Each structure stands twice: as C-alpha cells, then as structure tokens.
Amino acid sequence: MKLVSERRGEIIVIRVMDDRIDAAGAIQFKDRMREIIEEPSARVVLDMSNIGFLDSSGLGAVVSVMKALGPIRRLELSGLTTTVEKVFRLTRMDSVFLIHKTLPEGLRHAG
C-alpha cells in the first residue's frame, strides 16, 4: 500500500495512491498510517481521490485509523469518489467523519 505523506504546519496530508483499498490490502494501510500519525500534528487529512472501491474490510481499517488517532486528533477526509462517498452513506460513517469534497484549501499542493 502505497502512502504519501507531507506535512503542512500542522497538518499531515495524507494520499492513498493505490486505487483501493480492501481485504488484501487493508492490514498494510492501517500499519502504514499508523507510522505516518506517530509524528504529532494537530490534524490529519486523508486523500482519497485516487481510490475507487472500498471494501468493508478498507471502511474498517480508516475506522482503526480514527480510533488510534484518539480523541484530541481527527482523521478528516477529502476526494471521496461516488463509490467510495456511498460505502460511507450508506454505513453513516459520513456523519462520523470530516468529510472534505476536495482537500481544504492551503492542502492542494501536497504529494
């Protein structure tokens, strides 16, 4: 699983360049991400524009993603495709998470 991470201040951008994520991959995006939101920052966002299908076992791991971040720091999402935007309707993590059409404006240069 192919991660990309820059921090801005203090913000960490982070950009999934494989285009799914799901049971085959799932475990490597969490421990990947887990190493990238060791470094202290006061938010991080989540790119997801390149992907294109998100299984449950994909929905889960952004979910653990969330969980370890704990509860001072917020997983924000940005560039839910159509398919993956309707996995997190459809399950109502869209009222759990941030969810950005587009990375926040200052954030559009990174990777």
The other form holds:
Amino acid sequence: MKLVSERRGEIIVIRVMDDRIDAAGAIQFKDRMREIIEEPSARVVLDMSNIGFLDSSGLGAVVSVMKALGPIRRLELSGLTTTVEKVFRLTRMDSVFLIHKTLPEGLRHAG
Amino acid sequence: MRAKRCAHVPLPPDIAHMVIDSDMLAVRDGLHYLLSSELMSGLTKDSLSTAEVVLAEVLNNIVEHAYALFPGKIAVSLSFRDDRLQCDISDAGLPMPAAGPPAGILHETLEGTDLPEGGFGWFLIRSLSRDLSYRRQGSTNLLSFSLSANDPPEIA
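What I would like now is the form predicted together with its partner chain, since the data block earlier showed the form predicted alone; can you produce it?
Shown next: the complete complex, the earlier chain at its head.
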C-alpha cells in the first residue's frame, strides 16, 4: 500500500497511490495512515481519487483512521470514485466524513 | 506434424467459474478474473461495480469465518438467469450459525468513538443482492443470490 503525504500549511494531504483498499490491504493502509497522522496538523485530507474499489474492510480502516485522529481533527475525504461513493452512501458513512468532490482549492498540484 | 487440437474445452461464455484458495490475495485476483470475464461484459458499469462489492464481501466472509480455523477452496459460478446474474458460491469451511446468514443491520451510532469499524459486509450483501439463500449440504456451504445486470448509472 503506497501512500504519499504532503504538508500544505496546516493541512496534511495524503494520496493513496494504490487502486483499491480491500481486505488484503486494509491493515497496511491503517498502519501507514496512523504513522502519517502522528504529525500534528489542523486538518487531514485523504485523496481517494485513485481508489476504484473499497470493500467493508477498507471502509472499516478509513473509519478507524478517523477515530485515531481524536475528537478535534476530522478526516476529510476527496475524489471518491463511483464504487467508493456507493459504499460510503449505502452504509451512511457519507454523513460522518467531510467529503470534497475534488481536492479543495489551493491543495491541488500545479499542472 | 500433428494436427493441432486444443484439448481444453472452453466454458461457454454464459458461465463464469473459478476455484480459489481461502486467502485475501486470492480473493483479490479472483475478483479481477471474474470482473474481466466475457460473461460479466454483459453487465452495465453500475451493475459491475455492485457485483464487485457483493462478491468481495461474500468471498472475504468465507475466508474470515468459514475458513477461520483451517484453509480450503472456494468455488464461484456465475450465470445469467432471467436477465439477472445468478451467483452460486460454495466452500467446505465451518457452517454458518444455525440462524443462517447474519441480518446485517447497520449500527445506529454514527458519532465519535462509537463509530462502527465493521459489520458493513452483510448489510452491503443484503442491500445489493436478491434471492439470498444458504444451505449446508454435508460438509459444504452453499450460498446463492442474484444481482441486477442492468442498473442504470446513478445520478450524483
């Protein structure tokens, strides 16, 4: 599971480079995310635009990262593809996360 | 020169079949195989996405629960029946609880530290499939369900 993180001021943007978060990769995802979010920041944005598929284990892993952030920081998600969006919506987890259609203005790479 | 003749009889394109080992990476590869089969090319994009979710949940559950104590094989057969995708899945693992497949009810709590990290699997299977049936035959679990093949694109 490859994650690339980048600090933009008070925000850590984490991009998942793999194309799925499934049962085979969920624990690795969780562990890598926990390492990255140890670094303090006001906001954490997870760019999921490469993820074409997420199963319930993957969803559970994203939820556990959200909980690991504690009560003040909230996990923001960006770039949910069709299948990923469907899983979040059906399980009503779309109401738990702040979801951006694309990376918020100013967090996008130039070019 | 021998006449070249293929001994391998390909399955008709109206059936997709596979047998995989009970591990998560085999499930990942198996899903890729099924999703790219000729049979599945008959599904709309949205039905294909739904099928991947349901099949993944079913197969992962078998790996995690039926084969929790010992490894084994999982057989998957897909075919069309009455314009729906019929899915028949068998394994030789532990039986399901007497009451059958879990009800898959979502947790009520959607806040703070009580947020559920699991229990989504059967909810997704039951929400997205129809005609779900389970029976134990000898030492085999047989799970069947059907999936829509022609879901229209969802309006965002």
